[in-house]
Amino acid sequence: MNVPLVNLRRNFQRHQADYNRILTETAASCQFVMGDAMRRFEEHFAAYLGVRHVLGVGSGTDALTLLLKAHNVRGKRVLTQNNTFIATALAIANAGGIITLCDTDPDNSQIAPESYTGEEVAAVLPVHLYGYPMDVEKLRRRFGNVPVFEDACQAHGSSLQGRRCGSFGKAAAFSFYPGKNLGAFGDGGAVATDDDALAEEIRSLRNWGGKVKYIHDREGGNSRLDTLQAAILDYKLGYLDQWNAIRHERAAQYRRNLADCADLTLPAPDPEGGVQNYHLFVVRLAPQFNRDEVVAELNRRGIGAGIHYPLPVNRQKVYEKYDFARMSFPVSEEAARRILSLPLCPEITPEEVDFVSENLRSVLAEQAR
């Protein structure tokens, strides 16, 4: 059995003639750029997320990227969380931002606001890591009056006290890159909003810092979503809730089949008042496991497991002029050696899980001898 991290083969098959008329379709009405299938997503997914914009980008990095250029973070301090995909300090430092990182909450992977003790920061970015819904309102405790970026790139449909990610701080950022919960055929980002000026400045920062074709009022970029992708992503977002349940089922069946595992630490479960998405499930080995090992031994099995995130922030070679390496993460550092994620997709089945959960058994049985 060939088990991969996330189906997307299976997905396309099961879909083909849908997509294949939105594709033809989209494609006969030369509207290629910032056309009214984009137009249509935007509304939509603003609706779904329960805020007033939504703001078709080139990709989650563009979004993060944009929404704090629109802040106009140049020289200043954004905190963000060290267990990471780099966009998210990538992005800061694009905005011209000072990158300053925190350590983690062991229970559940999201940021650790008490953990960090330094300068003051003008904004924060916390991520809504693997799907788990960050609670805001803790950072906005701890720091104030400090406007709050989600980066929602993983958390489609994750929601918190009947609110949807990406509708609690000032603004959020979305990915739709092929493998996440609400998947374009390619590269896709969007920012959310309910605040207009912002809405407003990204809106010109895509599309080349102007409103009107050729009138330009600032330095902006180019960065639209797509026309074809959009139109995709519009029919998937019908799809979103349902796909997600059955996500939220598949995990639950891992729960069940690892529950009495001793060699291993399982996702947090849904916050009280909350639902994650579980665009990824990500288990934690006990210390005395080869992690790297373990992941090899599944992919040999023909089991797509894999590692997010294998290095942090603060160990990255990118920003070793930080000197980050000084500074203490031992929550995300420790995380990092012994993470990995198992397939989980709307398209695995029971049996799959099955198959999945007795080969890491049997994995850890044979590390353990």
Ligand SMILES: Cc1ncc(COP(=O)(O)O)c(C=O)c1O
Given for the second form:
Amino acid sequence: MNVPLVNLRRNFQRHQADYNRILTETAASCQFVMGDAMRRFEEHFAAYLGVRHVLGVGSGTDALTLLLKAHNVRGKRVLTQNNTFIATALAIANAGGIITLCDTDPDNSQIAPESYTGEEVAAVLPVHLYGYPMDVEKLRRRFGNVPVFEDACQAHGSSLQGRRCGSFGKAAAFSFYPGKNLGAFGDGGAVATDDDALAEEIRSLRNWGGKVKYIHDREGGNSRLDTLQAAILDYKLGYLDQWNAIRHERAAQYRRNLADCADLTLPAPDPEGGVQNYHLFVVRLAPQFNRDEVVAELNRRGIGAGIHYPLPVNRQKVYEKYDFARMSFPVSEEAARRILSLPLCPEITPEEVDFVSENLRSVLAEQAR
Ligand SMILES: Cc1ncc(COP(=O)(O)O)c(C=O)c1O
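Complement to the form predicted on its own: the form predicted in complex with the ligand:
Now the full complex is given, and it begins with the chain already shown.
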């Protein structure tokens, strides 16, 4: 059996007739850039999230960069967590801000604001990591009125107290990279916000800094969500809740299968009043295991286990010259050595979940010897 981390091929095959029709119809409109399908998707995704504006852009990285530029963080500290995909930190640097890191909560891998004792920050950028809804109120209690921007690139459809991730802060960034819970057929991203002025700024920044053709008020760039991608995303949005519910069922099956495995810590269950979208199912191995060998053996057995992420931001070579390279972030650094992600997507079958669980158990039993 071969079980990839995410089975994009199976999704494509199941919906192929619809995908073909949507791509052909959208291409026939010849509105390849900023077409009606992009506006329709923006409206539908805004209604889904419960926000006033969604602006389609070229990627999640661009969404983060543009919202930080629109807020003008140049020369100011922006706080984020040490255990995230590098794009979160890069976006702060791209917008001219000062990357400032803090450690994470050992129970759920989310930002731990109480661990930050450094200088004042101008904005906080939590990540709903693995699709687990981070409680933004915790940040407000620690940082008062400092604006919060959400990295919701992994959190399509996750919610807390009846509200969707991406609607809690001043603005949020989404990625539509193909492997995401709402994924395009290539790169794509969006900014979500209730703030009219910020939305206007992003509308301009994504379009060379102008609202009227050939008239430019500011130095923007070129970052629009392609109409073809938006048409596919609009169709997939109709399935998002259903697909997330299947992820939940498969995650519950992993939990049942692995509950008595003392060598593993399973992901945190849904928080009170919240629902995670299980973008990733990340388990933690007991310290005696060599995580890389466990992953390599699972891969040899046809299981697409992954690591999200093997190196935290402060240990990345690109940031060697920064202060935080010499700081210690015990929780996120320890997690990075011990975590691995098991295959999970709406297309994975119950038999495949059993196969992965049995193999994980047998690899751990072998390596414990
Ligand atoms: C947490 C996080 N932030 C940012 C990004 C960047 O998104 P993109 O790959 O669309 O640029 C990703 C996705 O890859 C992500 O997982």
